[in-house]
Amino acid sequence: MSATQGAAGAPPPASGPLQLWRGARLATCDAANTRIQAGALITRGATIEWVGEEAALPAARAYAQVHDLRGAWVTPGLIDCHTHLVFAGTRADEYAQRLRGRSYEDIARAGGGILSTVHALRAAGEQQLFDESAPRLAALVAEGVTAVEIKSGYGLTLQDEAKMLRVARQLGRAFPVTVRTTLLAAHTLPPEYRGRADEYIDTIAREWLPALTGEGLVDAVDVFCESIAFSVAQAERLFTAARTLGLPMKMHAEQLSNLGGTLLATRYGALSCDHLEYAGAAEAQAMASSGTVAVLLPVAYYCLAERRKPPLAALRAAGTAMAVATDCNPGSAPGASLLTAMSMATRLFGLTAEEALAGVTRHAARALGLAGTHGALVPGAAADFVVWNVGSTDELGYWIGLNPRRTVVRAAEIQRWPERQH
């Protein structure tokens, strides 16, 4: 039996039409990072079936089709596990402020930053939203990218974050990708509440939150716990609320400093805690004793000019995973290529390619409450992957500017698309 391949325990074969995809050199992503030269992947359905060597294939079997790879390198489809891509207008002003020397902090504190778009969202109806969203979205997954999160936290009334959580599961349905939908009504505070965090917190816990679980519309809870956002008392309000409605949680932590967010998120066995300039080795420690996720986001990084990094060695010594992802938002991070993340991450933040591929298959799932049907080649997970023309795997946190995507695969059938797509 080679190294993934089925066995007991494993889950029953899902039905639907089998098929073989052979000649494909595997980077499986899974927890050994098991890398197969010459390679065969079996499909039934939307499912991975049975994963090998090629010679080591069961017995002939009637495929409906067979797939020659011709040798390529094979991957699990790619998963950006933060991004706020829902959004209307653009924050370009805001950058050109930056490049001038103002803060991002400074921005905020006058009214601007979030806010800004708070008002272009609230203006735009739910076409206009899904016609301004749907070019970033299809960038990423012509890039590979066959899950994502979208975040709520820029509409910030319960009218508001309902329609950004709906254009996010309309995305969902109209692109080849799985879409978790995160509420972050705890983004920032709306004008209507100023001076009553607080209250705002409250609302968003005992009615908000209720009501869009109810619609369907919401899978885990954020929280931006900073010294221009939330407090970690007002964090830990809205957690114990999740909890109670067996809701997943993520935090945005420790980005501008250090306030021990990442301390209580993990208490509460948080998904991910995201950012982490500021955090250190007893939140590395914390977040390796938990399962919680450290998402690094190296284009905020960059565009904010930030010149303190996430605790690197602090995240390896603690055996800590690591996700990679876009953040992509109109803000502080204008960018909606995963590919030039991981590029970011390897040369600014100092991850081995190896480490940024993990960042955005297997750890990425984990930080979505996906682990075990996403992120991974393995018996049992989605049959979602991706054919690269890369001589090796090094190269997709290599090129910039330049796709290396052959094909994309998702739920076992192959996606066919204009190269521009609008």
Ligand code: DI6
Given for the second form:
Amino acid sequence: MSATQGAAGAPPPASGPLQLWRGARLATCDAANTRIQAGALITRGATIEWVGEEAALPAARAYAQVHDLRGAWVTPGLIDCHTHLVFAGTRADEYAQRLRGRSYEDIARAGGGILSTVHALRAAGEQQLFDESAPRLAALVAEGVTAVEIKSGYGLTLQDEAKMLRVARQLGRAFPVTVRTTLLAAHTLPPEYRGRADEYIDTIAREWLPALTGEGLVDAVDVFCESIAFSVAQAERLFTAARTLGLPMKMHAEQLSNLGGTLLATRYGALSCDHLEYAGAAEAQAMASSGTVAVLLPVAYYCLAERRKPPLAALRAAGTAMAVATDCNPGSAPGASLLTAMSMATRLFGLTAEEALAGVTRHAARALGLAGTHGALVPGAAADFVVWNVGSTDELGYWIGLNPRRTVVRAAEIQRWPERQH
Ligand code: DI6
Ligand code: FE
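Pass me the form predicted together with the ligand as well; I've looked at the form predicted alone already.
Now the complete complex, all chains and molecules, led by this one.
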């Protein structure tokens, strides 16, 4: 790769100490998937200033620090672009029921499922919620995750949704990770609105969304579009409100059936459609045309023992960007390992190792509206990267239950384990 410096439309030059990171094998995860065997990075303050062959480094400069990475592979910080990691309690009892053959939908229709977590979350104070959620975020961060999306959706009152989102923001201050929050008040119908789903959606659209956005708690809006949740028409009412506020949109779409949610979301230019087991060629094409990322969630597929897989061939043929995320939640995806999600995305869904890596870096950044600043080692991006103890990047998503992370660098600062995390 030829060295690139700055770019048209790049953010203003960063300030702060200049550091050189040399002796790196770079998987830049840029659009061309550039690999550099003898590479180097220059960071200024918290930003990457220069990336290229070490042999092409600009003439010696006054570096505050020089780090020799001794030939290790370096990737951008990983991005988990779909989680519900703020919650209280567990649903291990429901998992045990599912092992005996009861379906996820059955449990949900009987008042369990998401609603059991809603009861637990409403009863939990903010500190308890933080304490229960922190180990999940710590597990992700330990694997090299430097940006994470956290959804609300277990409060389902204005106060309890706000509580979840505040805890998400607080986690972002306590851990070396960028947190993007998503309002998922339209996750399921709360009991107090039984029989009044349209009214519930209108309350979110007219009252909660503007109020929570005004408090700086919302980066995007999501809706679970499904027969056990909300219809396409209801999702559209929410999206109209989001558009008015200038908020980006996401959708839990075609997870358990095909309702047509993806086609609506793409008409609204949604950042992502997530799950997609019941999507087909029309959805893949629509996502490619609107630049909507297909977020694949293989841990939920695995834990729900789903049979139907996302339409990988159609997504590839259409050229749809595919991301991979944990979906960390107590019901369908009780786990906090993005590397395991990569393994499942390759083995269960058939992604290549390269697709899985792009899915937790460049494409995941796009799914969060962070393209250009995250998910690739390019000038102008955040200096968030991971140094790995691997012989090749094929080892990411290969090991199961083994973490080959050597060092995480966030905002150009080396993170120390375990002292910083607990
Ligand atoms: N789909 C999912 O897989 C999660 N939410 C959603 O809309 C599950 C959330 C849960 O069961 O608690
Ligand atoms: Fe989800």
